[in-house]
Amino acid sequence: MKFIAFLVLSFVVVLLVNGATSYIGAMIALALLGALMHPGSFAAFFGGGFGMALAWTSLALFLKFSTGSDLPEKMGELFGVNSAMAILLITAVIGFVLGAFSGLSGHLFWKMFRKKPKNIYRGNL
């Protein structure tokens, strides 16, 4: 239930600041969720990933449509891949690696300073 949760508020999170600020304001917002949500490892991980590259590439996927731009095949053809869905693609994947590893880190950084339970029994030591 964490990964749905951490997923769409990813999603939302990346759509909000990034009207406003660049992709490290959204990677940093994506941290802060993850220490702030503390979902384990594999939600925080591949939520903040899909969170972030659903976002990305809906939000390519609007300005193409809505402007009828051809600019995404401008730019296929400037970095020979001559296909605007190989750039959504590559935009999809930047944002993905983006979004995980933000998620983890913020999830990291809440598990980093969490208070250890004492005087657990770990064996003959």
Contents of the next structure:
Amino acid sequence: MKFIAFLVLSFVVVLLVNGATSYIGAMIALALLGALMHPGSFAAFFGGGFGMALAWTSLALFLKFSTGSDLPEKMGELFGVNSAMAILLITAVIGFVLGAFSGLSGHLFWKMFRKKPKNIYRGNL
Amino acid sequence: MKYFWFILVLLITLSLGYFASKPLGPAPPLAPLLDPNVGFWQNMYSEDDLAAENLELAGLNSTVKVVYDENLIPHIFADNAEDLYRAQGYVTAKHRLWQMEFQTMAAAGRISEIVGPVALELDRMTRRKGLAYGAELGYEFVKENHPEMMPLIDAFADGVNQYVESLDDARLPVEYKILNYRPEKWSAYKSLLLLKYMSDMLMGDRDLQYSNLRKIIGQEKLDVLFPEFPEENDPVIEADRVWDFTPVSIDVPDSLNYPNDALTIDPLPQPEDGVGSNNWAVSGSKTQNGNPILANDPHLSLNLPSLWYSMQLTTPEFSVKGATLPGALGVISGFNQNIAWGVTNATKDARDWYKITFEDDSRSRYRYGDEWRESSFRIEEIKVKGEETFMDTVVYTHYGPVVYDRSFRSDRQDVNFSLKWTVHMGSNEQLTFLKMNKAKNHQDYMDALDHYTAPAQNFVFASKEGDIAMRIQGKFPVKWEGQGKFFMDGADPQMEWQAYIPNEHNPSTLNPERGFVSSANQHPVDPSYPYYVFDNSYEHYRNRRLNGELRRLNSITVEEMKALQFDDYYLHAAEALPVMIELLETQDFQDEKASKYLQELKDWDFYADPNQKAPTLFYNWWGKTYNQLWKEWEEWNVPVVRPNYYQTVKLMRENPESEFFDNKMTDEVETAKIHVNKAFQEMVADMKEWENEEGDYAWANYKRTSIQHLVPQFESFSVKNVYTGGGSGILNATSSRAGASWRMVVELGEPIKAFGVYPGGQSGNPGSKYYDNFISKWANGEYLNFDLRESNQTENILFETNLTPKQ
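Form predicted in complex with the partner chain, following the form predicted alone:
What follows is the whole complex; the chain from before opens it.
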């Protein structure tokens, strides 16, 4: 549940912050979100990653379908991958990597300051 | 442990953020390029998607209305010239910023700044030719002699800069994103530099090659193979023109001593094959409607974004429309309410080379007659992306820059050659176009041309008053016969250019009896012209075809003039092929393919239409024949010029056993027949292979016309294999990489009817639907309506923008 919630929030944050600032701004926002929500390492990594990847691919697809431009195909050829889908995939992967590590950084930052309760009996370990 | 993981992940995140924003080797920074908020995805918008109804522009005196027609052609309506050119700068930058900046950087020898050391050699060559030096002189010339023009040039530059300043990352042209740099400020100097760039594109010389050839075969044989005038000279200015002036006289040297070095220097690049142009005007007496009709199609390298950008520029004083050169003010080839004009390259040797004898290795003084003259040094600082700045010292003599020296293209020979070129002399070509844009009659046209220096052009003219005219305009030195054909001795003052041909002595004609004027880069005049005229690259085919058709046609319509611009008749083939077939020994081949190919050639009507197969066969066969005929010359391993096609065919026809066809390096005695037969066999083998690998050898498939992006490595931004006919030496001069870069036909009636097209589109953005949308029309010989628009016209509008003064 936390994973879904973090992914959705990451998606919204990237859409808003990236558009208004830059992808670096979006990375910082994702780290802050990870620190505030501390969704767990798995959720922070994959939620942040997929959130940013989805935000980027959604916008890219929106632009592609609303303009009908063949620029992605041309860029694909320029990158040596010869298809718009491949260039979209590369965009998603870059977005994922940046988002994933940002989210995880935030979460680990929170974890660093988390206080472990010391008065809980854990048996003879 | 938690600290360790945090620091590790944080470091990875920071590294990813950092490295994603930096270029990795030749690859651009990935994140900014792929981020759909600012990266290339944003360049998918076409201009109409981003249309703004109102924009504020500082410096305007009043509101300027910009109306874009359905083809994204802007029609600018301003109250005064300063507002007009400010708006022109802004609008041009909006659609062509990267191109105009890239071209000026190329002209300034600054491409290494963008692409790195791979362009260093090119930049050194550009700097050593002194284009930037010429533009600096031009800028000073304009400031001193035409200060009234400076506010207009500055207004244009300010318009460009206001657009540059308004640019956010998302709207940055995609080439900047890929090459990872940003636009810099525009300046008046850059507009002038652009016009020098045109000179470089259009002017060449073969002094080096002629010098070598003279040394090898001697002056006598050279004169046979390279006559000053061809037998069938059909010059720009009608041959019966009477020259009613006394020419400027110069001293002719008593004896000529040319430098006699063995020159294995790597020559400077020449204008691309196929660079040339056609223009003509027919008088009302020859047209169906009784109105003059003017046509112009400059042939240049086919590039994207297109070299040209169409515009209408209107003030209460004038309204002009046509092709502009992005970065320069006004219209270069076009028409207004009263006149139309067009340009073709007036090839005439305006670049000469002088051998410099320096006193010592310091190169601070050089011999000139009995004295030693001081040379000067210009340090060229060439910034190189990713490497240290390269410093190149260029020595200047009073002739000009020493281009070839011990550090550049000398092939370790101890040679120094200085370049004398009209581009290095202060001039104001920009004024010519500004005056022409508002010219009302022939007198205004002549006045505008008086300011024009280089590159020399054949300016065709027609007016609503019924006049047609042609003038060959440029700054031409008065030369004694043969001067400038070979490298000259710079220490001998007799070799100097002594005077310039006065403007009023430049060849021109007004309303000639034959009812038309025309030019196609051929000889400008016949031998009766009292000044020496020489260039290596005069055309011998397009001119004769064009003049033949213009003589034949009567009651001419605009449609016929359009058809003539798209005429595919291959005159060179019509003259050469019968000679070649006559020389072919065996015409009854065992080889089925050989018989088939020959039959196709025999059945050919000599039109190089895209679906025809014979042009491919002829082109291949002729190419191999020509190489065979002059093979010995190639084996000398020094740069030489070969006789042109016209002279070669003439020699094959009239003297097939000429000594020139014998390759002295073989035991056999070769004749034209042997070469033609050998070439035929080679052609058959070549075409068989081509058919096996590629299939249909129709002319368009074989020729593969491509319109290449200015960065050739950006192949996907180019348009390849355009299905169209024509070729080099044909009126429709569309070869593989060059052709009609702009076609315009204007009928000067009431109202004026105009048509135009170019192989590209109005947008410089490869993601826009207006980037290459004219190409299919251009390839099919179709045109766009180019009539002048009124500001209140409402039909066929894409969108309108009002540029209002910024408070």
